[in-house]
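As structure tokens, one chain now follows by itself in the form predicted on its own.
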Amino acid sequence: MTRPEMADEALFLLLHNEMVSGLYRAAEQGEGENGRCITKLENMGFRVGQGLIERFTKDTARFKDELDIMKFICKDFWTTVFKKQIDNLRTNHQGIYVLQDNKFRLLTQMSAGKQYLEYAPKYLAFTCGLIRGGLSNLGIKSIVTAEVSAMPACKFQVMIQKI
């Protein structure tokens, strides 16, 4: 990894951590509801995901199907944002996809134990929005949830909404 790439990654990690802590700090000081923080982070991620997908796909051929789009998200999109591919993609071929990242970058700064497990959802909300926003811009309406059972591994479940 070159120096500019390392700096980009460090800045992204710092910006993400500051967004999360800033929103929660504001909620604690009475400037907003604590429960709305995850929604705000998810909405921020949604908008960023829309913009990134627009840039990443401007020179690519059209996708064949839903699975082709999910493969693009797991390989190209994830690699550009998180510097690695998704470790595992599973589907039931009925509109549910599970993306597994065994060393998710936004959780690696935390302990690998279970002591910080309760804080994980607020660090995953932005990424859920990122995936949902990217898929939205590719014409797929979805619900994205995240689950962590052992840090820093996590699973993102994408449920496609049939129109």
Contents of the next structure:
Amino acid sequence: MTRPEMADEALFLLLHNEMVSGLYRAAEQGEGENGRCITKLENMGFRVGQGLIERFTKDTARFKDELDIMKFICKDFWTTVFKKQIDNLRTNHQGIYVLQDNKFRLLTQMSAGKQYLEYAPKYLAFTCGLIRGGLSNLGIKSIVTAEVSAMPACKFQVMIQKI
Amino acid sequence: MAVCIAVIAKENYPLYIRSIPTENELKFHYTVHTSLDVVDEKISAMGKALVDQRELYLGLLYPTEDYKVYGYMTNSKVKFVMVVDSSNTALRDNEIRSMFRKLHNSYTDVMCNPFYNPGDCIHSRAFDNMVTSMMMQVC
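What I would like now is the form predicted together with its partner chain, since the data block earlier showed the form predicted on its own; can you produce it?
Next comes the full complex, this chain leading.
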């Protein structure tokens, strides 16, 4: 385990946490419209996802189909961003995919059970946008939502929209 | 050295198109437009033809009497089209591939630029300079 790698992980985690609290603080001081923060976070994740995917797929081979793209997201993409793979991918083969991560990196610091459960959605919005942005750049329109029942495990549900 | 370089978005409109200054630039625009059909053909023929379906480089799209047109499609469905002079026989396949790689690297940098909105035309000077280095020097 090399030192530079460890600093790399912590940097993104801490920056992300600050981003979430910073946005909410700014919203409170502003007009107090709390509902827009989640959308802002998701849109941030969207733009970051677009750029990230461009960089990561620069050297990979061409994708065969939708399932290939989802597998890439679960393995390579997740490993590069969160240093681990998605633990479980389920699909109904009709455009709905559920990605399950049993130890989501952005939530492990928070709690190991039900404590702080109501704050979890704020910390998942950025990652939802990340997935949506990555998929959109690969040509897939989707809606991504996340749910947490017991930290730090969480599920991301991807609904592909057929145009 | 290329005569014309174009970057086409996935919705098939040009994000960036530049050719050496001659009297008839419209001809290059037209050539690039028609080459899009050939790109689509190559992509859809991937399962059946002998083309290596995992590669991003598409190879020679079609030759005309004066020019040869080469194509490359990224995983994000952005196409790069390059028109080179037929009389320039010194250009090998490997060189074309490396030119496309340079284009792809520069395009990725443009994508990650916070001042660039995906879908807009590319105005980045760094990208311009890179393309200038690949175009034919015409005095």
